[in-house]
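First, one chain by itself: the form predicted on its own, in C-alpha coordinates.
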Amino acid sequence: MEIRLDGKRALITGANSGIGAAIADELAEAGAKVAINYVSRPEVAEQMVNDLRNKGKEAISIMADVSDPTQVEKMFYELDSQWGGVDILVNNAGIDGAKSDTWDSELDDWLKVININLMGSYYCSRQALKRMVPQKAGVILSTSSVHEIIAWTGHSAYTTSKAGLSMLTKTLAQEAAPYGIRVLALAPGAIKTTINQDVWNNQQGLNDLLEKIPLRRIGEPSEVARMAVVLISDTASYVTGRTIFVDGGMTDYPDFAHGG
(Lines of atoms letter the chains of each structure in order from A and count residues from 1; the text may use other names and numbers.)
(Lines give C-alpha, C1' and ligand atoms only; values in the text may rest on other atoms or scores of the structure.)
Protein backbone atom coordinates (compact mmCIF):
# COMPACT_ATOMS: atom_id res chain seq x y z
CA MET A 1 0.00 0.00 0.00
CA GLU A 2 1.40 3.37 -1.02
CA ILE A 3 0.81 6.22 1.40
CA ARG A 4 0.29 9.62 -0.19
CA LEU A 5 0.01 13.07 1.40
CA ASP A 6 -0.17 15.04 -1.83
CA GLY A 7 -0.73 18.75 -1.29
CA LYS A 8 -0.83 18.55 2.50
CA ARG A 9 0.88 21.48 4.23
CA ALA A 10 3.24 20.25 6.95
CA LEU A 11 5.28 22.11 9.56
CA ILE A 12 8.03 20.17 11.32
CA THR A 13 9.75 21.92 14.22
CA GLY A 14 13.41 21.26 14.89
CA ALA A 15 13.58 19.78 11.41
CA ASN A 16 17.15 20.50 10.37
CA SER A 17 18.70 17.53 12.19
CA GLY A 18 18.11 13.99 13.42
CA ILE A 19 14.59 12.64 13.62
CA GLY A 20 13.04 15.93 12.51
CA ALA A 21 15.06 15.96 9.30
CA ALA A 22 14.11 12.34 8.59
CA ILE A 23 10.42 13.11 9.12
CA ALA A 24 10.64 16.11 6.79
CA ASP A 25 12.22 13.95 4.08
CA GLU A 26 9.62 11.19 4.43
CA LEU A 27 6.68 13.61 4.40
CA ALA A 28 8.07 15.27 1.28
CA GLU A 29 8.51 11.88 -0.39
CA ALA A 30 4.83 11.19 0.34
CA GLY A 31 3.90 14.40 -1.49
CA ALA A 32 3.47 16.87 1.36
CA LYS A 33 4.70 20.44 1.27
CA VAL A 34 7.19 20.74 4.13
CA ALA A 35 8.14 23.75 6.22
CA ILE A 36 11.43 23.14 7.98
CA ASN A 37 11.58 25.02 11.27
CA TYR A 38 14.98 25.69 12.84
CA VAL A 39 16.49 27.86 15.55
CA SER A 40 20.18 27.42 14.67
CA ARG A 41 22.31 26.36 11.68
CA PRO A 42 20.22 28.10 9.01
CA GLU A 43 22.60 26.87 6.32
CA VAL A 44 21.56 23.27 7.05
CA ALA A 45 17.88 24.14 6.79
CA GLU A 46 18.47 25.95 3.50
CA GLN A 47 20.43 23.02 2.11
CA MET A 48 17.57 20.70 3.02
CA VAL A 49 15.13 22.97 1.24
CA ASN A 50 17.33 23.11 -1.85
CA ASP A 51 17.78 19.33 -1.89
CA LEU A 52 14.03 18.77 -1.69
CA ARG A 53 13.30 21.34 -4.39
CA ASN A 54 15.86 19.68 -6.65
CA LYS A 55 13.79 16.49 -6.25
CA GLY A 56 10.67 18.36 -7.34
CA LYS A 57 9.30 18.75 -3.81
CA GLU A 58 7.85 21.92 -2.31
CA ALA A 59 9.70 23.14 0.78
CA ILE A 60 10.45 26.28 2.76
CA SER A 61 12.42 27.03 5.92
CA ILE A 62 11.26 29.19 8.82
CA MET A 63 13.38 30.31 11.76
CA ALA A 64 11.58 30.42 15.12
CA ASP A 65 12.36 29.56 18.72
CA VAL A 66 9.40 27.39 19.73
CA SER A 67 9.79 28.41 23.38
CA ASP A 68 8.87 31.99 22.41
CA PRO A 69 5.11 32.33 21.75
CA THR A 70 5.63 35.53 19.75
CA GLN A 71 8.05 33.83 17.37
CA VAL A 72 5.71 30.85 17.08
CA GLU A 73 2.82 33.12 16.16
CA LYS A 74 4.95 34.80 13.47
CA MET A 75 5.95 31.39 12.11
CA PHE A 76 2.30 30.42 11.62
CA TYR A 77 1.55 33.78 10.00
CA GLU A 78 4.36 32.99 7.58
CA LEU A 79 2.66 29.68 6.79
CA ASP A 80 -0.59 31.53 6.24
CA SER A 81 1.17 33.86 3.84
CA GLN A 82 3.00 31.11 1.94
CA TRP A 83 0.44 28.32 1.88
CA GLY A 84 -2.78 29.64 3.38
CA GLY A 85 -2.58 27.54 6.53
CA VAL A 86 -1.42 24.15 7.79
CA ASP A 87 -2.71 20.57 7.68
CA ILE A 88 0.02 18.76 9.59
CA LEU A 89 2.05 19.85 12.62
CA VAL A 90 4.96 17.77 13.88
CA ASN A 91 6.13 19.00 17.28
CA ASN A 92 9.66 17.67 17.12
CA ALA A 93 11.90 20.41 18.57
CA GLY A 94 13.37 19.31 21.88
CA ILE A 95 16.44 19.00 24.08
CA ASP A 96 17.44 16.66 26.90
CA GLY A 97 19.21 19.36 28.93
CA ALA A 98 22.08 19.31 31.37
CA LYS A 99 22.43 16.14 33.44
CA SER A 100 22.04 16.75 37.15
CA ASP A 101 20.28 15.35 40.18
CA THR A 102 17.22 17.51 40.68
CA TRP A 103 18.38 19.02 43.97
CA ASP A 104 21.60 20.18 42.29
CA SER A 105 19.98 21.40 39.08
CA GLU A 106 20.03 25.00 37.96
CA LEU A 107 16.54 26.47 37.75
CA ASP A 108 17.20 28.12 34.39
CA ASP A 109 18.48 24.85 32.92
CA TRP A 110 15.44 22.94 34.17
CA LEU A 111 12.98 25.50 32.86
CA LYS A 112 14.71 25.67 29.48
CA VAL A 113 13.90 22.01 28.85
CA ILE A 114 10.28 22.48 29.91
CA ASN A 115 9.91 25.64 27.84
CA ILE A 116 11.19 24.01 24.64
CA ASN A 117 9.83 20.48 24.94
CA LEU A 118 6.45 21.07 26.58
CA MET A 119 5.58 24.75 26.27
CA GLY A 120 6.90 24.83 22.70
CA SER A 121 4.57 21.98 21.77
CA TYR A 122 1.69 23.80 23.45
CA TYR A 123 2.43 27.09 21.66
CA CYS A 124 2.66 25.39 18.26
CA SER A 125 -0.37 23.15 18.81
CA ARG A 126 -2.43 26.14 19.92
CA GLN A 127 -1.63 28.03 16.72
CA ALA A 128 -2.17 24.96 14.55
CA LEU A 129 -5.55 24.21 16.09
CA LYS A 130 -6.69 27.80 15.55
CA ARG A 131 -6.34 26.99 11.85
CA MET A 132 -7.35 23.31 11.83
CA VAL A 133 -10.60 23.68 13.79
CA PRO A 134 -12.27 26.04 11.24
CA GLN A 135 -11.23 23.76 8.35
CA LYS A 136 -12.37 20.68 10.34
CA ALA A 137 -9.27 18.71 9.41
CA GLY A 138 -5.69 18.25 10.50
CA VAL A 139 -3.18 16.08 12.32
CA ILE A 140 -0.81 16.98 15.14
CA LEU A 141 2.00 14.55 15.91
CA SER A 142 4.44 15.25 18.74
CA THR A 143 7.80 13.56 19.26
CA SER A 144 7.77 12.20 22.77
CA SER A 145 10.16 9.58 24.20
CA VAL A 146 10.25 6.28 26.03
CA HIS A 147 11.01 8.55 28.98
CA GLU A 148 7.40 9.65 29.16
CA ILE A 149 7.03 6.39 31.13
CA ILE A 150 10.61 5.39 32.03
CA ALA A 151 12.38 7.42 34.71
CA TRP A 152 15.84 8.73 33.81
CA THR A 153 18.14 9.74 36.62
CA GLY A 154 19.69 13.15 36.09
CA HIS A 155 17.06 14.25 33.59
CA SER A 156 13.96 15.06 35.61
CA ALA A 157 13.13 18.05 33.42
CA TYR A 158 13.21 15.91 30.29
CA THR A 159 11.08 13.10 31.73
CA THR A 160 8.62 15.61 33.17
CA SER A 161 8.33 17.39 29.81
CA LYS A 162 7.64 14.15 27.96
CA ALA A 163 5.14 12.88 30.52
CA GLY A 164 3.38 16.23 30.27
CA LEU A 165 3.43 16.00 26.49
CA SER A 166 1.66 12.63 26.73
CA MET A 167 -1.24 14.12 28.67
CA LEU A 168 -1.31 17.22 26.46
CA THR A 169 -1.68 14.86 23.49
CA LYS A 170 -4.59 13.02 25.07
CA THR A 171 -6.38 16.21 26.09
CA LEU A 172 -5.94 17.94 22.74
CA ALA A 173 -7.15 14.79 20.99
CA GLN A 174 -10.31 14.83 23.10
CA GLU A 175 -10.93 18.51 22.48
CA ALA A 176 -10.23 18.39 18.75
CA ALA A 177 -11.93 15.10 17.84
CA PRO A 178 -15.36 16.68 17.19
CA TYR A 179 -13.68 18.76 14.47
CA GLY A 180 -12.16 15.79 12.67
CA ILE A 181 -8.65 16.50 13.97
CA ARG A 182 -6.36 13.76 15.25
CA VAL A 183 -3.62 14.32 17.85
CA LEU A 184 -0.92 11.73 18.49
CA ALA A 185 2.54 11.30 19.94
CA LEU A 186 5.42 9.19 18.68
CA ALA A 187 7.90 7.94 21.28
CA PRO A 188 11.33 6.87 20.01
CA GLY A 189 13.67 4.75 22.07
CA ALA A 190 17.40 4.68 21.36
CA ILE A 191 17.80 6.18 17.89
CA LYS A 192 21.12 6.80 16.16
CA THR A 193 21.32 10.60 16.13
CA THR A 194 23.98 13.11 17.10
CA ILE A 195 22.21 13.85 20.40
CA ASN A 196 23.25 10.43 21.77
CA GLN A 197 26.38 9.89 19.72
CA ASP A 198 28.58 9.82 22.82
CA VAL A 199 26.74 6.64 23.88
CA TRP A 200 26.54 4.61 20.66
CA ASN A 201 30.03 5.73 19.59
CA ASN A 202 31.50 4.24 22.77
CA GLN A 203 31.68 0.44 22.96
CA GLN A 204 30.99 0.25 26.68
CA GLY A 205 28.08 2.67 26.41
CA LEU A 206 26.76 0.85 23.36
CA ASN A 207 26.87 -2.55 25.09
CA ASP A 208 25.02 -1.15 28.08
CA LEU A 209 22.42 0.44 25.83
CA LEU A 210 21.83 -2.74 23.81
CA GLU A 211 21.07 -4.62 27.02
CA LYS A 212 18.03 -2.36 27.37
CA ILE A 213 16.70 -3.15 23.88
CA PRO A 214 15.14 -6.56 23.12
CA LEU A 215 15.86 -6.19 19.39
CA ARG A 216 19.53 -5.64 20.35
CA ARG A 217 20.15 -2.76 18.00
CA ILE A 218 19.78 1.01 17.87
CA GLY A 219 17.03 2.37 15.66
CA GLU A 220 17.53 4.60 12.65
CA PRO A 221 15.83 8.02 12.24
CA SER A 222 14.19 6.73 9.07
CA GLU A 223 12.39 4.02 11.08
CA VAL A 224 10.80 6.67 13.27
CA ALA A 225 10.03 8.85 10.27
CA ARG A 226 8.25 6.09 8.37
CA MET A 227 6.00 5.47 11.37
CA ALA A 228 5.32 9.20 11.53
CA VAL A 229 4.07 9.14 7.93
CA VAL A 230 1.77 6.20 8.71
CA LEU A 231 0.27 7.94 11.75
CA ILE A 232 -0.20 11.23 9.91
CA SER A 233 -1.85 9.57 6.92
CA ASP A 234 -5.40 8.28 6.58
CA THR A 235 -4.00 4.80 7.12
CA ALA A 236 -4.29 5.68 10.81
CA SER A 237 -7.58 7.55 10.44
CA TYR A 238 -9.13 5.84 13.49
CA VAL A 239 -6.15 6.43 15.79
CA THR A 240 -5.98 9.46 18.08
CA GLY A 241 -5.03 10.40 21.62
CA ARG A 242 -2.28 7.81 21.90
CA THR A 243 1.49 7.57 22.10
CA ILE A 244 2.99 5.05 19.68
CA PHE A 245 6.35 3.66 20.80
CA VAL A 246 9.11 3.01 18.29
CA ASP A 247 11.69 1.64 20.68
CA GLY A 248 12.80 -1.86 19.73
CA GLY A 249 10.94 -3.13 22.78
CA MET A 250 12.71 -0.94 25.34
CA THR A 251 9.47 -0.23 27.20
CA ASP A 252 9.02 -4.00 27.53
CA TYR A 253 11.70 -3.89 30.27
CA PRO A 254 14.00 -6.63 28.91
CA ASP A 255 15.72 -7.04 32.32
CA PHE A 256 12.66 -9.08 33.28
CA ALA A 257 13.12 -11.56 30.41
CA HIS A 258 14.76 -14.01 32.84
CA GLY A 259 11.91 -13.66 35.35
CA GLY A 260 11.09 -11.46 38.31
Second form
Amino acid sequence: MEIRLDGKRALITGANSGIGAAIADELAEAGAKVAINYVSRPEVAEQMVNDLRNKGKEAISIMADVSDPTQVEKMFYELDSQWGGVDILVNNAGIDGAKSDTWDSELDDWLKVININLMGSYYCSRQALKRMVPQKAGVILSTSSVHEIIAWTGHSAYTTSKAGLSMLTKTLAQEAAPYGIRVLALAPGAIKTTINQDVWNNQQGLNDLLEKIPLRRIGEPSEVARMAVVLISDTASYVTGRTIFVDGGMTDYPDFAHGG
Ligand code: BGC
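For comparison with the form predicted on its own, kindly provide the form predicted in complex with beta-D-glucopyranose.
Shown next: the complete complex, the earlier chain at its head.
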Protein backbone atom coordinates (compact mmCIF):
# COMPACT_ATOMS: atom_id res chain seq x y z
CA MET A 1 0.00 0.00 0.00
CA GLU A 2 1.45 3.33 -1.03
CA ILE A 3 0.45 6.39 0.95
CA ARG A 4 -0.05 9.54 -1.12
CA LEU A 5 -0.97 13.04 0.03
CA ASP A 6 -0.64 14.71 -3.34
CA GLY A 7 -1.55 18.39 -3.35
CA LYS A 8 -2.54 18.50 0.34
CA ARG A 9 -1.53 21.76 2.02
CA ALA A 10 0.33 21.02 5.27
CA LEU A 11 1.57 23.38 7.97
CA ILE A 12 4.10 21.91 10.39
CA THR A 13 5.06 24.05 13.38
CA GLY A 14 8.57 23.87 14.76
CA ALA A 15 9.55 22.22 11.51
CA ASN A 16 13.20 23.24 11.19
CA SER A 17 14.55 20.73 13.70
CA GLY A 18 14.11 17.24 15.15
CA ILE A 19 10.78 15.47 14.82
CA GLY A 20 9.13 18.43 13.05
CA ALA A 21 11.76 18.42 10.30
CA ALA A 22 11.37 14.68 9.83
CA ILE A 23 7.58 15.00 9.58
CA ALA A 24 7.91 17.84 7.03
CA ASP A 25 10.26 15.71 4.92
CA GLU A 26 8.01 12.63 5.03
CA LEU A 27 4.88 14.65 4.21
CA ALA A 28 6.64 16.25 1.24
CA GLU A 29 7.85 12.81 0.17
CA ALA A 30 4.19 11.67 0.14
CA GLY A 31 3.31 14.59 -2.16
CA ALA A 32 2.02 17.21 0.28
CA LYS A 33 2.91 20.90 -0.03
CA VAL A 34 4.70 21.77 3.18
CA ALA A 35 4.91 25.03 5.10
CA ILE A 36 7.92 24.95 7.40
CA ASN A 37 7.11 27.07 10.45
CA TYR A 38 10.06 28.18 12.56
CA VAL A 39 10.85 30.72 15.23
CA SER A 40 14.68 30.70 15.20
CA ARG A 41 17.46 29.70 12.81
CA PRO A 42 15.79 30.92 9.59
CA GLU A 43 18.76 29.67 7.58
CA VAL A 44 17.92 26.06 8.51
CA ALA A 45 14.29 26.53 7.40
CA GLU A 46 15.49 28.11 4.14
CA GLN A 47 17.88 25.24 3.53
CA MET A 48 15.07 22.72 4.05
CA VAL A 49 12.85 24.60 1.60
CA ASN A 50 15.66 24.68 -0.99
CA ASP A 51 16.43 20.98 -0.55
CA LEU A 52 12.76 20.07 -0.96
CA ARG A 53 12.33 22.29 -4.02
CA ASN A 54 15.43 20.74 -5.57
CA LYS A 55 13.69 17.39 -5.19
CA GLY A 56 10.65 18.78 -7.04
CA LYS A 57 8.54 19.27 -3.90
CA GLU A 58 6.47 22.33 -3.01
CA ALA A 59 7.67 24.05 0.16
CA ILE A 60 7.61 27.44 1.83
CA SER A 61 8.86 28.68 5.18
CA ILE A 62 6.94 30.93 7.57
CA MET A 63 8.34 32.57 10.70
CA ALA A 64 5.92 32.75 13.62
CA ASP A 65 6.13 32.29 17.36
CA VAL A 66 3.22 29.91 18.04
CA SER A 67 2.84 31.28 21.57
CA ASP A 68 1.75 34.64 20.10
CA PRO A 69 -1.84 34.53 18.76
CA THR A 70 -1.26 37.56 16.53
CA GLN A 71 1.72 35.94 14.82
CA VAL A 72 -0.26 32.71 14.45
CA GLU A 73 -3.13 34.57 12.79
CA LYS A 74 -0.69 36.22 10.37
CA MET A 75 0.84 32.83 9.55
CA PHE A 76 -2.58 31.48 8.53
CA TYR A 77 -3.29 34.62 6.43
CA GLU A 78 0.02 33.90 4.71
CA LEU A 79 -1.17 30.34 3.99
CA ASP A 80 -4.47 31.73 2.67
CA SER A 81 -2.68 34.03 0.27
CA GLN A 82 -0.10 31.45 -0.86
CA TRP A 83 -2.26 28.32 -1.02
CA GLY A 84 -5.85 29.40 -0.35
CA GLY A 85 -6.04 27.55 2.98
CA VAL A 86 -4.78 24.46 4.74
CA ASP A 87 -5.65 20.73 4.83
CA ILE A 88 -3.19 19.42 7.43
CA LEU A 89 -1.91 21.02 10.63
CA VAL A 90 0.88 19.41 12.61
CA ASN A 91 1.20 21.07 16.03
CA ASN A 92 4.77 20.13 16.68
CA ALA A 93 6.52 23.19 18.15
CA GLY A 94 7.44 22.43 21.74
CA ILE A 95 10.08 22.68 24.44
CA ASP A 96 10.97 20.56 27.49
CA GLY A 97 11.65 23.71 29.55
CA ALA A 98 14.00 24.31 32.44
CA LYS A 99 14.32 21.39 34.88
CA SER A 100 13.36 22.28 38.41
CA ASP A 101 11.25 21.08 41.29
CA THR A 102 7.96 22.90 40.98
CA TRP A 103 8.34 24.77 44.27
CA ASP A 104 11.62 26.23 42.98
CA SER A 105 10.38 26.96 39.46
CA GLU A 106 10.23 30.46 37.99
CA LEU A 107 6.75 31.55 36.94
CA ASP A 108 8.03 32.74 33.58
CA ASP A 109 9.73 29.42 32.82
CA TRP A 110 6.59 27.45 33.66
CA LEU A 111 4.34 29.71 31.61
CA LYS A 112 6.70 29.65 28.65
CA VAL A 113 6.31 25.87 28.34
CA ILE A 114 2.52 26.07 28.63
CA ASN A 115 2.37 28.98 26.18
CA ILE A 116 4.36 27.19 23.49
CA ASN A 117 3.27 23.56 23.92
CA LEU A 118 -0.39 23.97 24.85
CA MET A 119 -1.52 27.51 24.01
CA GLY A 120 0.42 27.38 20.73
CA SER A 121 -1.43 24.22 19.74
CA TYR A 122 -4.72 25.85 20.69
CA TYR A 123 -4.01 29.04 18.69
CA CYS A 124 -2.96 27.07 15.61
CA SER A 125 -5.80 24.52 15.86
CA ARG A 126 -8.33 27.34 16.23
CA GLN A 127 -7.09 29.05 13.08
CA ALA A 128 -6.86 25.77 11.18
CA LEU A 129 -10.39 24.71 12.14
CA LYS A 130 -11.82 28.08 11.05
CA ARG A 131 -10.64 27.02 7.59
CA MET A 132 -11.22 23.25 7.78
CA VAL A 133 -14.82 23.37 9.06
CA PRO A 134 -16.20 25.29 6.03
CA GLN A 135 -14.30 23.01 3.61
CA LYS A 136 -15.53 19.97 5.56
CA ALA A 137 -12.12 18.28 5.48
CA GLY A 138 -8.84 18.33 7.32
CA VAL A 139 -6.55 16.60 9.77
CA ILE A 140 -4.86 17.99 12.87
CA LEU A 141 -2.04 15.98 14.43
CA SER A 142 -0.26 17.19 17.55
CA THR A 143 3.08 16.01 18.84
CA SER A 144 2.38 15.04 22.42
CA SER A 145 4.71 12.86 24.51
CA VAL A 146 4.79 9.74 26.65
CA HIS A 147 4.69 12.38 29.39
CA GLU A 148 1.02 13.02 28.73
CA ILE A 149 0.63 9.94 30.97
CA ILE A 150 4.05 9.43 32.63
CA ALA A 151 4.89 11.85 35.43
CA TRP A 152 8.38 13.41 35.15
CA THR A 153 10.09 14.97 38.14
CA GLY A 154 11.39 18.46 37.41
CA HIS A 155 9.16 18.90 34.37
CA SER A 156 5.69 19.62 35.72
CA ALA A 157 5.00 22.32 33.13
CA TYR A 158 5.92 19.92 30.33
CA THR A 159 3.84 16.99 31.63
CA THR A 160 0.91 19.31 32.30
CA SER A 161 1.13 20.81 28.81
CA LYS A 162 1.13 17.37 27.18
CA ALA A 163 -1.73 16.04 29.32
CA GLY A 164 -3.67 19.16 28.32
CA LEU A 165 -2.83 18.53 24.68
CA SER A 166 -4.31 15.05 25.00
CA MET A 167 -7.66 16.40 26.17
CA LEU A 168 -7.56 19.25 23.63
CA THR A 169 -7.14 16.54 20.99
CA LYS A 170 -10.10 14.50 22.23
CA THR A 171 -12.41 17.49 22.55
CA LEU A 172 -11.49 19.02 19.18
CA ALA A 173 -11.98 15.61 17.59
CA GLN A 174 -15.50 15.45 19.01
CA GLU A 175 -16.32 19.01 17.91
CA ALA A 176 -14.92 18.64 14.41
CA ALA A 177 -16.00 15.07 13.58
CA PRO A 178 -19.37 16.15 12.11
CA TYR A 179 -17.37 18.12 9.52
CA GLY A 180 -15.26 15.14 8.45
CA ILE A 181 -12.19 16.44 10.28
CA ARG A 182 -9.93 14.11 12.26
CA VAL A 183 -7.89 15.28 15.26
CA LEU A 184 -5.12 13.09 16.66
CA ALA A 185 -1.98 13.20 18.74
CA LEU A 186 1.25 11.28 18.47
CA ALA A 187 3.23 10.55 21.62
CA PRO A 188 6.93 9.92 21.02
CA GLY A 189 9.11 8.40 23.72
CA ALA A 190 12.85 9.06 23.71
CA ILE A 191 13.71 10.08 20.16
CA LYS A 192 17.23 11.08 19.12
CA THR A 193 16.99 14.87 18.72
CA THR A 194 18.72 17.88 20.23
CA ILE A 195 15.94 18.24 22.84
CA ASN A 196 17.36 15.31 24.86
CA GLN A 197 20.94 15.35 23.53
CA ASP A 198 22.45 15.93 26.97
CA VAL A 199 20.88 12.63 28.14
CA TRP A 200 21.83 10.28 25.27
CA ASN A 201 25.21 11.96 24.83
CA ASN A 202 26.56 10.70 28.16
CA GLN A 203 26.93 7.01 29.00
CA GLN A 204 25.20 7.14 32.38
CA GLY A 205 22.24 9.09 31.01
CA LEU A 206 21.99 6.74 28.05
CA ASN A 207 22.07 3.58 30.21
CA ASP A 208 19.40 4.99 32.51
CA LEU A 209 17.24 5.90 29.54
CA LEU A 210 17.60 2.51 27.83
CA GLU A 211 16.35 0.75 30.96
CA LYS A 212 13.10 2.62 30.49
CA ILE A 213 12.66 1.37 26.91
CA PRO A 214 11.69 -2.30 26.28
CA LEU A 215 13.04 -2.14 22.70
CA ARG A 216 16.37 -1.03 24.28
CA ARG A 217 17.18 1.73 21.84
CA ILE A 218 16.38 5.39 21.26
CA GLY A 219 13.96 6.05 18.42
CA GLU A 220 14.81 7.88 15.22
CA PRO A 221 12.82 10.99 14.13
CA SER A 222 11.89 9.15 10.92
CA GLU A 223 10.15 6.42 12.96
CA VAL A 224 7.82 9.07 14.40
CA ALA A 225 7.45 10.84 11.05
CA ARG A 226 6.39 7.66 9.24
CA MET A 227 3.61 7.11 11.77
CA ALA A 228 2.60 10.77 11.37
CA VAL A 229 2.12 10.24 7.64
CA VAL A 230 0.02 7.11 8.24
CA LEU A 231 -2.21 8.91 10.74
CA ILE A 232 -2.64 11.95 8.51
CA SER A 233 -3.44 9.87 5.45
CA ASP A 234 -6.70 8.11 4.59
CA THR A 235 -5.07 4.88 5.74
CA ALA A 236 -6.22 6.08 9.17
CA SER A 237 -9.58 7.38 7.93
CA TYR A 238 -11.49 5.84 10.87
CA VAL A 239 -9.07 6.97 13.60
CA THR A 240 -9.76 10.16 15.55
CA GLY A 241 -9.68 11.59 19.08
CA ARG A 242 -6.76 9.45 20.23
CA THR A 243 -3.10 9.66 21.10
CA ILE A 244 -0.97 7.04 19.37
CA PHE A 245 2.25 6.15 21.21
CA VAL A 246 5.51 5.70 19.30
CA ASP A 247 7.76 4.93 22.22
CA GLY A 248 9.52 1.55 21.91
CA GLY A 249 7.27 0.32 24.73
CA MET A 250 8.17 3.06 27.24
CA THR A 251 4.55 3.27 28.41
CA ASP A 252 4.37 -0.52 28.82
CA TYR A 253 5.59 -0.44 32.47
CA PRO A 254 9.06 -1.92 31.65
CA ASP A 255 9.73 -2.43 35.39
CA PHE A 256 7.24 -5.29 35.26
CA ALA A 257 9.52 -7.31 33.00
CA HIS A 258 10.55 -8.78 36.38
CA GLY A 259 8.93 -9.11 39.79
CA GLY A 260 5.44 -7.92 40.53
C1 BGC B 1 11.01 14.60 25.91
C2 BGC B 1 12.41 14.03 25.89
C3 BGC B 1 12.47 12.76 26.71
C4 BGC B 1 11.37 11.80 26.32
C5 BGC B 1 11.33 10.56 27.19
C6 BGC B 1 10.04 13.54 25.50
O7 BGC B 1 8.75 14.03 25.49
O8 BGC B 1 10.93 15.72 25.05
O9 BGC B 1 13.33 15.00 26.37
O10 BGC B 1 13.72 12.12 26.51
O11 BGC B 1 10.13 12.45 26.41
O12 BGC B 1 11.38 10.87 28.56
